[in-house]
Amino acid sequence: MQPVTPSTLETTFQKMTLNNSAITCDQDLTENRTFKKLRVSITPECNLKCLYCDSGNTLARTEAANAFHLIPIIANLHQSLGFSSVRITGGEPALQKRLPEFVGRLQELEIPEINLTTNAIFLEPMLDELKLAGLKNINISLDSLDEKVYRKITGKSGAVEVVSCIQMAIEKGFGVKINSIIMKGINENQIMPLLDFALTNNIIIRFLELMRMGVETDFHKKHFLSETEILGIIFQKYNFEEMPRKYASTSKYYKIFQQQVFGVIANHSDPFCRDCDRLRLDHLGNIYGCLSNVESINLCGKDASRYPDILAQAMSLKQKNTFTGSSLSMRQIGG
């Protein structure tokens, strides 16, 4: 592993200004892939209104639809492709009451990994009967640990309530991520709060770069903050090692310590195009092959037979090297 040092960041940067894709010398790994993990978005509605989610296109807002008509397409995927985890995502999926008893019927369909991605506002109160019903692993949304820039992110209060169910959550045995979208002028300064928080807890952090997903052109261009910015930022504190990444991880993760680790999702500066192996299923079945598509194919009442040719349409939409984004909100095809 080498440590990262101003004169490293400096290359690294120069690299990905160099290669716009960042992954030009990388073996082309688009051929002969399949999906291996599922993103199911069991609901487009959230508490919250996030900047990074509402600042651009948004989507209709509906009373939260029952997700459990998902359920038999779920089990015909996994059947045709034998998923090695899904992940519950929305919007927010704690809206749905009977999220429990939703992760319980994905329990019975043999999946290796129920794991769940959430605003955690309402998630404490069903823990207990999430954990009884097959769920291993939380990734928490938390921009910031500061009140009043939580509020300007998301226009509510909060961080306290999340805060509280990131600590019950470890209490009670989960696997738990915090996921933290970081915006120039607006919470690069939470980036180290975040970060000792989450080595305190002894929990892995990953700072994710503000996607073009839904948002406004001006919006990103100004608070666009880049991989190697943030890695600037956390480095006048502390030194840190980058980890080899494994295949089809989202994130690079590097090491402070020796041992703690945090983890930083490029999608835009450093993709990971090359190797993604991510389906994504909406609330209404569409399936979506790639965030920087639009396209989208229903699979509701289509025959289990057809899934395979389905399925080679969804990930021919896949980029090979570049993210580029797309009108889409998260809310809408899955965070």
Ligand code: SAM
The other form holds:
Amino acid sequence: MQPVTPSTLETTFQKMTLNNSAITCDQDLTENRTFKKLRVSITPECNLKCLYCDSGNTLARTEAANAFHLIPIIANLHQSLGFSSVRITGGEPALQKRLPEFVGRLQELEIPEINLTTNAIFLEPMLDELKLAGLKNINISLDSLDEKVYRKITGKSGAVEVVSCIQMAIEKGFGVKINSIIMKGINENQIMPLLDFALTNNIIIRFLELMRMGVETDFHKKHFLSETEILGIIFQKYNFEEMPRKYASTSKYYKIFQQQVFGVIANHSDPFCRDCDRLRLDHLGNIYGCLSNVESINLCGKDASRYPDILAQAMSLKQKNTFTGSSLSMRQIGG
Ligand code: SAM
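Mind giving me the form predicted together with this ligand, seeing as the form predicted alone was just shown?
Time for the whole complex; same chain goes first.
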């Protein structure tokens, strides 16, 4: 592993290899891509109005309870594809009061890992039930520890509650990761407090580059902060080494101390489409083969015998190398 310094950052990224140097960026991995992970957006509704997600798109209002109509679809998909994991997301999935029951229904399908992505505002009272239902890992979105900045990004206060929920979830034995989108001029001053909080509490944090999603505005152009810039800020305090990237991982990890790492999800600077194995399902039963492609196929009422053809069509929508942006916001398609 190479020590990373600001002067070597650019070249480090250009030469970056995947998976213990067995796979390089030049190799075409797209031929062998299969869907192995499913992300299910059980509702597009959210209690927060994050700057990057609430794009102004008008979303049809739904009852969160409608998510249960997705179970037979997920069962058929799992039968066809043999998922390694299913991640429940949204919108805000914890708006669905029957979320533990939903997890339990997925558990009955013998899906090896059931995970959740949430803003954690409503999560704490559900933690015990979720654990019993079989939930393994929780990714918690937290873009700031500073309540003022948190409110500026999400439209509401809640950073203190989210921190408390993170600690509670760890105590209860969940695998917890923090996801933080970093935006120029908005929260780059939160990188170090968030990283130090994660290191102190032994949690993995991943810093996300802002993705160009939602209704076209100049928001992305104005606030995009690259992986190089994020690493440059961290380097002012810590030396770190890049770790080998795992196959199909969205995140690259950097090691600071013996056991302590942080990640960067660099959708724009270093896209990971070439070995992407994710399929998305929204609350209406539409599948999306690629985050860059708004095209979807509705599976409601479709016979399972048609799934192989439909899935091949969904796979053909995947980008080869580069995330090209989307007019859908993440809460529609499921982050
Ligand atoms: N409400 C839940 C939450 O906040 O975690 C789940 C849904 S949210 C859409 C899932 C993830 O997508 C969050 O970590 C959020 O930060 C990320 N996300 C949303 N819009 C994004 C964008 N434009 N660029 C990068 N990440 C984005």
